[in-house]
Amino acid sequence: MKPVHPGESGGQYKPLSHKDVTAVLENSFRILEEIGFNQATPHCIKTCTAYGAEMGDDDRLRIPRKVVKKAIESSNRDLVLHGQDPAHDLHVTGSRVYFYTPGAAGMIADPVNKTNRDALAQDLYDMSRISDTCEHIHIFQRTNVLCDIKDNYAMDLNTTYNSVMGTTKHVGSSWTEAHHLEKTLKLLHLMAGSEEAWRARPFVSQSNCFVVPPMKFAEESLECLRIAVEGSMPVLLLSAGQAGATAPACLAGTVSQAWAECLGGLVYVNAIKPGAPAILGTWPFVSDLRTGAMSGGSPEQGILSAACAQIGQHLDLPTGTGCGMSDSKLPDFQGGAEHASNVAIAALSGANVIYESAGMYASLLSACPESLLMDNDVLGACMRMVKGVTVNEETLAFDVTKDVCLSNKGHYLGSDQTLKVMQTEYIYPEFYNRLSPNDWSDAGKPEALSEAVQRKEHILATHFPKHVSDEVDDKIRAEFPVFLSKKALGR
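With no structure shown yet, could you now provide this chain on its own, in the form predicted on its own?
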């Protein structure tokens, strides 16, 4: 009895005409054919040239459109992002929409004291636990870096461990070096029960910035990508150019470059393993051209995300985009407005996975635990917009209208249909109140932020997921440098 469910179908908003879509894709193909990529790794060169790409005398890897189309045709169009609990399995296909948390904030926002501090390992586990309770946050992407862990291997491993231990949902993470991922895969095999069980239901995916815009491969990330594909880990092929800085200032050019870069990654993935689960992560960001600073809360951010999603719909490829962060430093009117408007437009466009959709401020520099809870209300409202209006004989309600009008009832408040659809047609926020001014005053003038602070404290004091057993956790701790104490896990 829910008004919305994970994976409602979008696609209602189309910022590009059909002619525009064709022109953008043609430009992307030209970029791949005529410009190509710099700094390909030996494995990438060998694998992609065997697949049909061409290595030029100028050391740039160029990809003819027939090769790109071969990769598109062999791509996985119905991939499943497995939850640790099968109840959280997500079918990423068509125009189904899902919401992800953000990633890689270096600071944690404290909305009570209006300050920011360094993000810690405990914060990641805590935000995973909070997200585990949020109905409309469907996947937990690591929200922050672990500033208190200086060793890069330990940081990568604990990022995955802390995220997975805090939620039964699918988890997204990333790695700085390939051998860090190789070791983390062994940890995940332990959690899954065996390597075979992991490969059957991989519950962690890799966000991989395999390209440094414009059109230059990131060599270590390519190796991480290879290890993930070979290890049956779903991958997000992430291109994060910044319009006006590392991508063209004109939005159409930015969309073209983003798709060229991601399609290049798709060729590499399918050259390694045809049909390997991959999401096309077209994540173009926006520069405030007055200063050069990133502006994640700008309206252009939402438009870019929607346009990229429309291209994904046209190609019938699983597509992810990043929008929903704010330029504000703390939860306030600006933060709420920027979160809601950009997530809504991306969701209505049918972007399969919308990253950065909750809790992010200062254009990804800061994450706020309380905002995960408040943004959960925003995401529910956005998904309700995606679901739209159901039209059938029952919902047209002619017989109900006839009864109310001809029986002189004067209103629909007591009708059976009104009571029946209270939970299926309408969505109700948890933190944004709808009281009248007098009732609000009588209730002590509650505010969403103060309510969220209280809820956060309650969750962190009581919610300790136990889906990974003590026995398995002990095996992990015996083999890997886990920083989070068993006491912090509530054990």
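For comparison with the form predicted on its own, would you give the structure of this protein in the form predicted together with a further copy of the same chain?
Shown below: the chain alone.
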């Protein structure tokens, strides 16, 4: 008996008219056909030209629309993101909506002392543990950089390790070099029990920035992409252009470019392995054109994400977007307003996976542990909006209304129906305060933040997931440069 479940169906908000959708897609196809990508790798060129793409004299890989349509056709549109615990399996399809934590802040925000400091390895494990307790955070994506690990291989490896050890949910991560990923896959095989077991239920996805907008492939990322696809790891094909800087300043142009870039990635994925699990990561960001700085909390960010999601719905492809970060430096009024309104509209648009939907500040520079908990209330509310209004004979409640009015009861408080639906029609926040001003004052003026600070401390002192056994952990530690001590993991 819960008011919302993971994967409620969105799509009630359509920022674009049908004509607009067609015009944007036509523009995306033209970009792929007439402009194409530069800096393709030899493997990408070979695989994609064999699939029907064309290499130009100007070293740009162009993709005719019939080739793009073939890739769209053969794409996986019924994707399962496996949890480490099968209870957290997510079925990414249609207009189902899921929430992901953000990715890769260099700093951790302390909202009590109002400071930002370098993010560390321990922080990532802690963020994962906090997210593990949050009902409406469905996937844990590595939230921060590990500034205390200087070696890139060790950083990539420990990023996955710390994320996976802190939660039984599906995890998202990323890799800077192909051989780091190859090694990490071996670690994941150990965790899964065997390579076969991993391939049957891959519980880690790759966020892959295969393109440097506009329309330039990122060579090392293409290699990581290939290895992920070959290794049965789901990929997020991430196009993160910034409107006005690395994407057109007009939103329609930015959406077009994002979709052109992601469809280009989809062609490569399907050319390697038709139907390999991939999420179209149309993540256009926004520039504040007065300064050139990114503005993740702007309303244009919400609009861009929703419009991209609508195109994804139209193509019936699993679509993700990055939305919900704030430009504020801490979870204040601005933080709440920017998080909640942008996630709400992206969720209502039916974006399958909304990344950056919890805990992210200063656009994406800083992550806040306490905010994960407060954002869990935001995300629950957004999911409730997605669930919407259930209309049927019972919920229309004509007979109940008639009884209350004609019997002169005057209110519905005592109706059987009221008691019956209080856990299904209504969601109750954990940290938000609903007391009257006087009761609130008597209670010591609790705020969502003060409550979240307390809860965070409790979680970090007590919540040490043990789904990876000590035996497996010892094997991992014998083979890989694990940074955190066993003690840090509560073992």
